[in-house]
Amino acid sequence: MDVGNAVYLAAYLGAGLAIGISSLGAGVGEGFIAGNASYAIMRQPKARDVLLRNMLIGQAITETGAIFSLVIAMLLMFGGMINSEGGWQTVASLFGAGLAIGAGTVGAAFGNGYTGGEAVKGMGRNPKESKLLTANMLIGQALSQTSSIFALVIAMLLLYSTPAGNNLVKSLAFVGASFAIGFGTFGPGFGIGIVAGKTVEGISKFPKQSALLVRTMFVGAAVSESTSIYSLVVAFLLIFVA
């Protein structure tokens, strides 16, 4: 295949992967929140306004990764990224950017959805603690979202900081970086969401133990996040050192 055509193919394929894969996680996560909100409203119809508001807040945060992916997809298609003379390294970086942000946001979206769903379910169980549950839902979702931010950083580096050329090793290194961050952030993003979701569930049942539960959440999230940091480091090395 002519490398000039391959650049166009990589940009368009990367854009499709970015928004297509990320929409999977965002859609499932938002649906989980909405389903639990409906169940909670059934239990506590008088708290429907609070529940609907928190459902929309949780869904908006869950949508963040898909918005990151939309930005990368637009840059790939219309941001002047396509250089038919860029060589195979440009092909690899454009494809890699789409894969990195698409796959790298799925785990966080699942995690955010689980946290938001457990939060609104907890409000249905204990509406008097809605403010406390909202605050901890936001903290948990922010922790889970870190993984997608790592993926965004790598995607932007692949777009703007990779040199053109036809070095096969460098080209494969760029693709390897996208695999590292794309798949390496799934577990941490989802895992932190599980920690946060169980925390808000516990707070809804035992609000007096909220301080202990939140401390445990932070410790658990920090340990769960470690492997996504490893993935970020390896991705940096593949882009700048390999």
Contents of the next structure:
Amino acid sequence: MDVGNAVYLAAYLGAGLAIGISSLGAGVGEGFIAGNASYAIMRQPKARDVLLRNMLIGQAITETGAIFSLVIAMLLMFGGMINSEGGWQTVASLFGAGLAIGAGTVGAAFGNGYTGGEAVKGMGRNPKESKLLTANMLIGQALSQTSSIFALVIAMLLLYSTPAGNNLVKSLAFVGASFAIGFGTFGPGFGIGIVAGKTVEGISKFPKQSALLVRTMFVGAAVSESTSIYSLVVAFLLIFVA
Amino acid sequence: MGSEIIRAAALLGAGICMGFGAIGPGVGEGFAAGKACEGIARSPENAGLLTRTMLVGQAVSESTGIYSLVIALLLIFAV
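Condition change, the form predicted on its own to the form predicted together with the partner chain:
The complete assembly is shown below, putting the previous chain first.
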């Protein structure tokens, strides 16, 4: 197989992986929110407007990762990336960008879905605190989304700032960077989602403790984030140093 | 060619190592913190004790992530 064919293969395979894997997370997460919203509307039919609105806000944020992947997939297919002059390093970068954004957004989508689901469930339990719950849901989802933004940064770097050439070592280093950030952000994305979801649940049951709970959420989320920062560091090292 | 293949495989291995190695600690630490928040919501007077226990548990859970980081750095710089 020559480089000219391999570039097409890498770009289309990368686009498929990006959108295929990331849709998994968004679908599960948004379904969880919708399921909990239905349950909450059953419990509190009078609060259905607030619940529907909150469900849509939570789903919109859960969708973010899949939109990142859609952008990268479009860039891979139609962004003028398919160019055999870059050699095997471009082949590796295109495949790597697709894998990084596809796998890297799954964890955050699971996490955002869990947080959003717990938020609408909490509103079903305690509709008076809906503003507090929406605010905390958004804070938790933003924390969880950081890991998919790390994946977006690495995917953009792989697309736009990797050098051309035919070096085997550099090519596999780019693929390695995409594995590191793609799978490494799954854990923190999902883990922070669990923290934020449990915090929202606690606030809905005991709204007076919200300050204490949010403080604990930040501490727990910061510790959970550490492994995705390790992955980011390793990915940077593989792209720029190795 | 031989040593180049070894170097390339080491770098790919470093990426795979850090990527999959970070899944467990991330989910595990998040689970620990989530349960700590649940506990603090039920009994806020024990917040200090719960936070301390949460951090100890997270530190233990973090260890495998640090193992992955060490192995990845060794594969990048020492192989």
